[in-house]
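Below you'll find only one chain, the form predicted on its own, shown as structure tokens.
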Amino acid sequence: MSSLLQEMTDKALALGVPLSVQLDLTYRCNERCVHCYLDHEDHGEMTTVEIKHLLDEMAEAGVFILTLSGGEIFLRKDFFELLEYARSLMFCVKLKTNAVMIREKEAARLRDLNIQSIQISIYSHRPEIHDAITLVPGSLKRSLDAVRFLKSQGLRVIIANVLMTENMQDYSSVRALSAELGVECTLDPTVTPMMDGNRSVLKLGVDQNALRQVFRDPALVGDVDEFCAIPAKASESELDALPCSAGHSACYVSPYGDVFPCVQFPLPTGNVRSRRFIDIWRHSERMNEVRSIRVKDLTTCTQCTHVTQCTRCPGLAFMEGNMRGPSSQDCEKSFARTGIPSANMLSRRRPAPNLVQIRALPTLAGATA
């Protein structure tokens, strides 16, 4: 982050001002990705005068930072009547898109309303393991495409890439290929459950060793020793500290007007249909709940060795049950970078058969998602 957007954030939080909003304008998609948590029935999306309104709603909270996502923000007739609005009312503007739909007219007008990125999920440089995963054939070319005519265009583009057991062989590859292109490169583990609360697509997530591997890896984490050392032990101000930005500095907004403390967050603290958008941020009663919890506050997790380190989500915690426990995603993941088991991991152990015969247990055992 930034020295500026640093500065940012501290005076948006110091100030109860949502910095940053992520707003999904459909769920509606062109691709079936075989990890996708949406449901990409339209349900009925907020129409484009109800958009404009909340638009003018978040400028008027301070909003500084939107993402426009869903689904396919293209699929959406009016997606360039609202994105010009939006930067009329001088958001900084990310876009989140699979790309297949940009042409030069597109791209022309993308380039010429400064948009701020563009982001766009690449899964594999292999076509028969992207277009497997996106289920669409040929995705990987058209996707590809665009990135090289974005890119041409004076735009910044960023390729996305989600770690999963079908893909796993091939993030070097992808970042090889973002480096010939000149794009930057993003990866992430963590494979998100679907936002009604159904895990089985978290089968489709990387086991331990593939995590292992990726934690290891010098041209993505730096210092291996570093990233890979044992954390110290939490200090009163680190305990005193915010668990994540969601709620805080940060939300999301679905197409029917839904407002989560974030993506992975999907407790509905209103909809802007029938409230201003501010009301809902400042006086929502569960929006506050999640802003009143601190790294003290969490159950096991105050009792953990990674307490000052884990990436936890306190979304995905919720999503287990709990948003003041532990994700056990993150667990694993903290588990995977310095070989120590989490305190939730520990606490889900089965017990010794009896005081005589102890055994060493097995390192993942209970630890599952």
The other form holds:
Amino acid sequence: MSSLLQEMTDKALALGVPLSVQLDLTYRCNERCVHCYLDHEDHGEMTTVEIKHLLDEMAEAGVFILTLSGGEIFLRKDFFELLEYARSLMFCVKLKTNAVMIREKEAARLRDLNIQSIQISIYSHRPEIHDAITLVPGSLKRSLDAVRFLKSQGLRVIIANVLMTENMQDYSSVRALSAELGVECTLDPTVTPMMDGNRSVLKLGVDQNALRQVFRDPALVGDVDEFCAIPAKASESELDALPCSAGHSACYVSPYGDVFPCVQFPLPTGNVRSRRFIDIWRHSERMNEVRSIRVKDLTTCTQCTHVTQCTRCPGLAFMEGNMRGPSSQDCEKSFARTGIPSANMLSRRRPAPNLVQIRALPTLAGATA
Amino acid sequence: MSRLYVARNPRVAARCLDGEMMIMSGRDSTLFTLNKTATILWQAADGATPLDEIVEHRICSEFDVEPADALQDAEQLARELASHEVLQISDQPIPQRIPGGPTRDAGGSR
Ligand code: SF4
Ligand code: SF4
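For comparison with the form predicted on its own, produce the structure of the form predicted in complex with its partner chain.
Shown next: the complete complex, the earlier chain at its head.
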């Protein structure tokens, strides 16, 4: 983050301004990615008018960075109308898409609307792997064609590569492909549970060995020794820190108008169809509960060696049952990085205290027999 | 002497935070912040009002400054912002293509 953006974020935090919002325009999608956490049925998306009204409210509330995502955003027939409206309100707009519907015409229109960046999911450089994850034959070709169209318009394109067992071997080639296309590449080794809490998709995620390999790849982490070093003991100020931006300077709004602290933190805090966005942001009890938590309030994590360096996600912790608790997926990452088990892992391994064994006493009659 | 017209560049992203504008350039995503005076200038830059009028009505009325000095400073600022493609400047009125503007301020009390 640039120092000026950090300064602005600090200022927004002090003023209680939601600087950054992800708005999902739809959960419908034209791909069926095997690891996706969404229910793709339309359960009553906000209308064009409702979304424009929400954008007005968000501009008024001070939202600057607006990430439009889904589902697949281009499935909304009013997508360009909404984007044009958002840009007229001078949001800094970032898009997340699978890009299969972007051809030259759409790319030129996106350039004219001056979006800040467009992130496109690419799982592999090999169609047989990428298409097997999206479950749509030909999808890799279409997405990569779109990357080229967008790049030729001078847009900032980011390839997002989610790592799973199925595509683990391909991340270096995806990075090489990104470099060849002249675009950025991000790698995410976390598969997220379904919005309804179903954790079955997690089995698709990479294992400890793969995580270790990724965290020891200098092309990804830079100085491996520094990246994998055992963290120093937490200082007072580190314990006073905020766990992450969710509910502090950022939040998420679903296609149905529900407001959450983050896309990965499914704690409903209110609905913009019945309450003003700013009122939910400022006054929702749940949002304020999330906001009240400091690192020092975390139950297990404060006892953990990793607490200062851990990528712990409060949303994932919430999905495990406690927003103040550990997130097992981040425990796995901390362990893979340093080789030191987390406090959460240790507490699980600890044998259960000895139970008093209750055995039937021999009957008196038996004893004397 | 020809008059200078100034307009917000519709290619930027912008939001007002506690009376100060933050602006992201559409050219290279560089982030700028404007102080309170520059923010007034930006907000008044509608492409139709000449810079001298903006200075007279919006800046001199609010700050205790000499009109000639204020205009000179404003011109310098406008040219600098134009060099970063944050503002558009012209000796003719500048028609605005995209309606709406970032004139609202976020930063009231919670
Ligand atoms: S750590 Fe989790 S809850 Fe926090 S911003 Fe990141 S994804 Fe959202
Ligand atoms: S490794 Fe696990 S227990 Fe330790 S700080 Fe991270 S989430 Fe908490």
